[in-house]
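Okay, so here's just one chain, in structure tokens, the form predicted alone.
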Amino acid sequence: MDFNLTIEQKMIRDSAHKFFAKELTKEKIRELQENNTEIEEGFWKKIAELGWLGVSSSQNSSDEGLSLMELAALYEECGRSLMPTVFYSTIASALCIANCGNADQKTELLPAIADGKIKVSMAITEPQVSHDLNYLETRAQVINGKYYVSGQKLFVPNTNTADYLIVAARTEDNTSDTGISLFLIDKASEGITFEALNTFGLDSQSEVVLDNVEVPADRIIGERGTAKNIIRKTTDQTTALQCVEMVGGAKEVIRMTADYIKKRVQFGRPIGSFQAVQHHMTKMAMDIEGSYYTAYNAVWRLSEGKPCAKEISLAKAWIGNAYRETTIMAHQLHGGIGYALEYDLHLYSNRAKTTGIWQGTSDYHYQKLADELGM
């Protein structure tokens, strides 16, 4: 396996980092959080004409739109500038879509979500269901040729941008692998209501609830009853790009204490040259630089079509828990600025905190690492 980056990957990367630094600085991400303003339309219109929001509907080939190399090389760029989080609720929504989609819908709904016309986000999570989708409660009954929709949603992400959700419906009365569809469904829709939860990394979700929403047949996302395995290979995607995010936020943090540590003089010198310092730095580049390849490890077996259902658990796993003690660390070594909220580190800290959680707490991994190793 070859994790080096291609030449156009190298070029994703590259301009991601250079119109990052100039479009969404720190002084940016503050704006949008005390304004609860998740994106700009201006921004959002940029990443668009980048081709940032395109997904390919193959996985090795970028006709269409990125291929999983190719976010990934993008991912890692996103995390070290903190990119929104609409962003990664749209390009999952989107590869869903491409993962089950009909011909009709992904010839209508991928180009638009590609040229920024469109958002799109999941709603999959509900109260009694985190992961396991045989307790999936939300339900979908045929009148009339129409589908009502009805639950609760939990964690939606971005439903304040969003102009659609897919939503995940029982439709046969069942636990087996058949009974849940996804749907696409409007978010104006009548008998949709939304309430704001607060979350410490200051990212937008909701609690959504569905009563009697109506819903055309043609809005089911792929073929009926086929939900389950199109969400388990999308959150395995996620989940590995996701990964790729934390290892760039990972080594801004760790850029940033060096930075610091070059600087700051204590007792007549900086503090960058006592071992103990050197000691912290060290084992906080082994831990990224282990979480680099068993992120790009992950996403090169689900780009190859090979099995990964270990590596991805281990990747979050380890990255979720590296990601977070990266952050910890730096806040210790920066002394007391580091815990100023007018420093950029706490932001990080913050993000860190919400990935480790989001698709799949590290003990929910080690679970999963578990039983694949037959344990």
Contents of the next structure:
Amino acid sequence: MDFNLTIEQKMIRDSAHKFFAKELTKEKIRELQENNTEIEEGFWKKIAELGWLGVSSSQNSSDEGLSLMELAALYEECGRSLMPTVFYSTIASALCIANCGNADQKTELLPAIADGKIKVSMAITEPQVSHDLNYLETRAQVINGKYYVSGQKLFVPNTNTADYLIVAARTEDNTSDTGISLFLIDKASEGITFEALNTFGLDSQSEVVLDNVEVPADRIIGERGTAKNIIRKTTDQTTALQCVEMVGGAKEVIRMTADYIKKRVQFGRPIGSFQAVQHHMTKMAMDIEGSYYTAYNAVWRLSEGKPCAKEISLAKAWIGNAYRETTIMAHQLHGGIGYALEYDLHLYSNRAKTTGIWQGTSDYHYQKLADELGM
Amino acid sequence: MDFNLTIEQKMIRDSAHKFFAKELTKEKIRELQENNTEIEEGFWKKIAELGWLGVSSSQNSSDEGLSLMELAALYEECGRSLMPTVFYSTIASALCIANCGNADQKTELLPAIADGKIKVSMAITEPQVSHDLNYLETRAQVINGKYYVSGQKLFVPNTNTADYLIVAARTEDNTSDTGISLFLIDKASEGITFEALNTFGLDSQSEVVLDNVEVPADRIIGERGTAKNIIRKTTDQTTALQCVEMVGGAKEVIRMTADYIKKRVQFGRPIGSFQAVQHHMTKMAMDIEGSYYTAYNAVWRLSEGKPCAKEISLAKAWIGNAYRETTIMAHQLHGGIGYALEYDLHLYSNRAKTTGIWQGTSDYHYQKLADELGM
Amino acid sequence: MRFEFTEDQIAWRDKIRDFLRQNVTPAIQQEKRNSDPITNGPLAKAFLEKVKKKGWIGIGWPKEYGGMGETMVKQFIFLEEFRTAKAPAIGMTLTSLAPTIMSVGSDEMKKEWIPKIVDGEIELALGYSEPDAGSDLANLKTEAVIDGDEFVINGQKTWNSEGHVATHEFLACRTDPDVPKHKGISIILVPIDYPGVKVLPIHTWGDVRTNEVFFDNVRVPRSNLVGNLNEGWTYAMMALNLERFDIGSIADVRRLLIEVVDFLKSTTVDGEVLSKNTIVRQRVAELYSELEICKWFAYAAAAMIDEKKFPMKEMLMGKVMGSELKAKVGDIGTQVMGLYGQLRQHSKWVPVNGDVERLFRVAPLFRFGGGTNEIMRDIIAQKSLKLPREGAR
Amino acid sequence: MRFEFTEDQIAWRDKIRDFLRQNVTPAIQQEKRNSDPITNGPLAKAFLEKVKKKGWIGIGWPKEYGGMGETMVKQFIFLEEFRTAKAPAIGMTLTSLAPTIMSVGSDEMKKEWIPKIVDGEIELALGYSEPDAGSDLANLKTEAVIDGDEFVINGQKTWNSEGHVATHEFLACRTDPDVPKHKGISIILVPIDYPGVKVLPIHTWGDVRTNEVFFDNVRVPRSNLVGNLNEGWTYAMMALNLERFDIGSIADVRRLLIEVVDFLKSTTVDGEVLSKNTIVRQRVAELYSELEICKWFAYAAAAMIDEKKFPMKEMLMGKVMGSELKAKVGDIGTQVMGLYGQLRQHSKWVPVNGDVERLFRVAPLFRFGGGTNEIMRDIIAQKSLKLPREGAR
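Now show me the form predicted in complex with its partner chain; what you just gave was the form predicted alone.
Up next: the whole complex, starting with the chain shown before.
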């Protein structure tokens, strides 16, 4: 048992902390969210230079990409600083390619992503499909060795900034385990249309309609018919990492609230000295402290190649409720000021709501956990 | 809208309060529970004289039995005073006969029950059947106009004191709505054996094995094949009444706890002055105050002949958790003393656990409620 | 006991319901969504004119002031029907401030102000909170000094929700700094267009605009004093109690839950109709149960008022439970929608017109507004359970 | 980071596990059920003799006292394996009081007492609580007055769990009434068979016997003083911290939950296997999650101690969560069993040998024992989140 980050992980965390404090101010975040602005090239370039867009292309890699545990240390700071989600969707796509792309794809795409030259996002879910790909309706027909993809995708993140989309489409008309494939589709392809959604988290999500979009056969990620496995593996990683992100955000909410209630005086004493207030804070702290262990445990097990379905679902179920409940209580402890847009709290409340649902609600994961318990 | 008890209901409640204070001491309850003693004849005679064992044989009755709302006022006091459950199982059986017995049965049995001369209990559930009678395995075969009942009943209340059991048995070998009948069986019949269960609530429950027990055809309650309806109707009544009983018990726990924490001094002040303690108490009070309205509402709607499936499930779901949680918190606020057998709190904790499960757990009733909401 | 309305009450409810069915158009509801809940657009104004014509402005007011002198239960039915219909609300000026003036104001004040309030010529903003006087309202520092026939007012109010739409502040001021805090406060009606009053907006998470209001040597006639000098605390509490009642009403939330159920019934995800998912069913049933209980607190409180009892416990419990339920229904209501639950108002795919997610964002206000729930819980414990006050806060 | 045991730790765990598999018979477990957890029957005594022969009495003790000088993580593994196996427990005398004596006792005391403790010749009872000194332990009034070479002790202890099985009290007494409360307390070892000591039973809901103990002019040699005069508060806290650690371990509860799942899997009611009921699955998954989190608090605390850090936050959080989990698993664990959940130990049909319902009855003890969870929460807020103490209690 060892609950300390390694020196490398700590270094990443500390440098992220410093970098965000300087480069990712809340003003910038507001500007991005309120006006749906694209993240500036300069910022993206800097994080590319810091090496944060490179993921290891294989588990026993000697390349320079970040390992999952290093990503986790980074994600915790991202959560604390409300990193725009284009970072997460890019890393998700990179992980997807690293997990299962063929050699050519890895060589072509991963360095380009790592260098900040291209951004990729994943288009999996549909109006009637959140988790179970057996219900996927987007189809890819093969004609003369080319694929033609048609369908409707919903809740696709960051299409505004992405250069490519990884699209899940049905290549067999049955519910076999090999019926679905992933296509790397150039966003500029003919036949794609986008409509932005207005989201609670003020992150960028869209509806994407694909109308007979032509895709060359070599743009299938990995092998034809392997999408289910690839998505499962990638989702495991992105879910576990997201849990750490959420821990980072929740910790910041607790810090912010503790600061406020120490200073806010009513009835002649800091409200942080009231027992009811202290017990609220203790609950928040316990929930998030527990989340911290479960989230890192999930990433750690993944990175060690150990079975981890149980741990990922447990982590997401727990932090999924805990982050949101922490923001709800933080609003209560802040009173009026926490409710004002000029204050930062609501930015976290927005993110907590989104992340509580994204990659599966707590109730969804409790049921998955029950499966894993053999029930 | 009128949330006041009528004068008649208040009179019953007040006389019950006085009667129990004198006749149903906690010493008597301990003695009954610890030694599985039968309730003394004198006590039973007195409550018969008070008219508490007589239920109205029809809704628009001019007879002298208690109406459901009068029963409710009485049950609240019963809950407060931990009335032995033989009272509840007797009233349940009387309601069952009053609901659906034929004229002879009503004339024969209801006055005998009301006068305290006989006690009846209901034997419905089986090892694999809690709510859904379609799974009932106890069978009644008819041979030469007589029925022969065989099967295994579990969780049958108060067989030690009952003179008769109302037994649900399958008379058709299918899952039709008319396949199950209720038999009034003399406890002394040949072929019945009993084994007492050790229950959390230290109430009397038994396993009952029926081995080819002979029952005359006129001992079918109501009509052959009507058990499902009868049980549904009776269960509605007993569940709603039980909710009021639980409210009475929970109120007493709150009273007991408030008294204690006003007197108990630590750190130089009554522990009841600590904010955390006050908030625990407020939660308990709110939960039980809410239960009060929902419980009486359920009984009221029943007594008015209005649709009430939703209201009964809601009431039972709510008080089912609230009573138990109130006792759990009461233990916490009492510290050591609440844990000592010489103190009365655990008697309520026991009853709260039993009643939380008896007639359906909260989770069971939430699902029933969802059905009623059309989901 | 009777857990249903009387025939007379049902007739009243149906009358209102009919009116609302005919007059609350989707366009009015949409207009309401597009603005903050306090600012009435032209459709809402026209609608409220119709309400006034029905004579429904002062249902509980004495008849002498043009009211109907009706019971609290009927007032509450009215409030609930309006909420259920997502109708524009009758403002606080009419529901809680005017009744306070009627009850404690001088005859001159009543004669002069009430008709103007009824005409809509005067709308009041609640001027209580200050930067250092939130939960600890008695700590307020805005001072009104008597100078001849006038008060001279200096200070700052905050969370002044109606500041940008009202004509006057219903302003709590310190008029005697030398007595215990509660005893030196007066209520003064201050025209917002007077020199020295400045209103600055605060925008909030729930899309509701509120304001900071500054008073710099504002001179107001002494006749603008409500009731007696230095008795303002009592009057403020009077109005606040009415406001808490208001917060305890969750008819709008009940309507929303039903709309959530409709969405769940009509939406299939991953091969399952959402309303058939057992956990979703459980969550909805739990919320429904709490809403029902909360309803009883409010009905019991209303019925008690009509019996001339003061339903403190019932009102406080309703306030605490109702305000926390708003957050819960907003939160769990979006949760059970899955990915659709993370959409915001005005999105093509957003369920229930975004009213559920909006509720989640508006909800915090009710938990600390009208007195924080922590303090409400203290009061319930101390007044209703008689627990000792000493050192509790 | 490493969220699993090292190979060395796994080997240690397996060694204990093997031993327990061979030596914890169903008969031993049943004997434990038939008595209160503190009284060891003949089978338990024989079992603990074997444990002693393995050299496992003082795993964390310094080697000079016959201990193994092992890490806290290994001690914790040992504790968890014993709990998981439902094995008779090594008493508090060995786990927390003897280490306190080793750490602060005089050389003479250690030389005289430790071997006897190891031999089982001396067993200690924790003499802290008094009728007016529960949460407010420093308020204790039992006094020890020096008279020549002796202390003369008068007073009363309560909730003295080991009073009827121990040979001596580890007694907290007031030795200086004229200084602030915490500073006038000493710990004295008092033989229970001395004249003037009287032990009266208190029977509890959880079938655990505890005691009131009265001291009437009990004379004890001064050499029975533990450590220094008037420093008893520090020693008591030292032992209490170890006890809180103990409460935070929920390995036994984890085992019970698994047994509950086994019951649910093998039981069909109303045509449904209980473990396939969605709500039942949800409840179990929720409990499982909390148990896992609680485990991390304990492991983190143990690992930090081995790194010479003081894991106050982790221990307190583990204590609060662990103790409340016991009630939850007892409560919800019986709830999901349906009607079977209302059976009590020793009933033919009772699931999991009644260990789940018993847990519900034992659970309250852990929530107030070792410091009430309310106070634990205060401390977490004040020490770990640095919230101000003023007026908090």
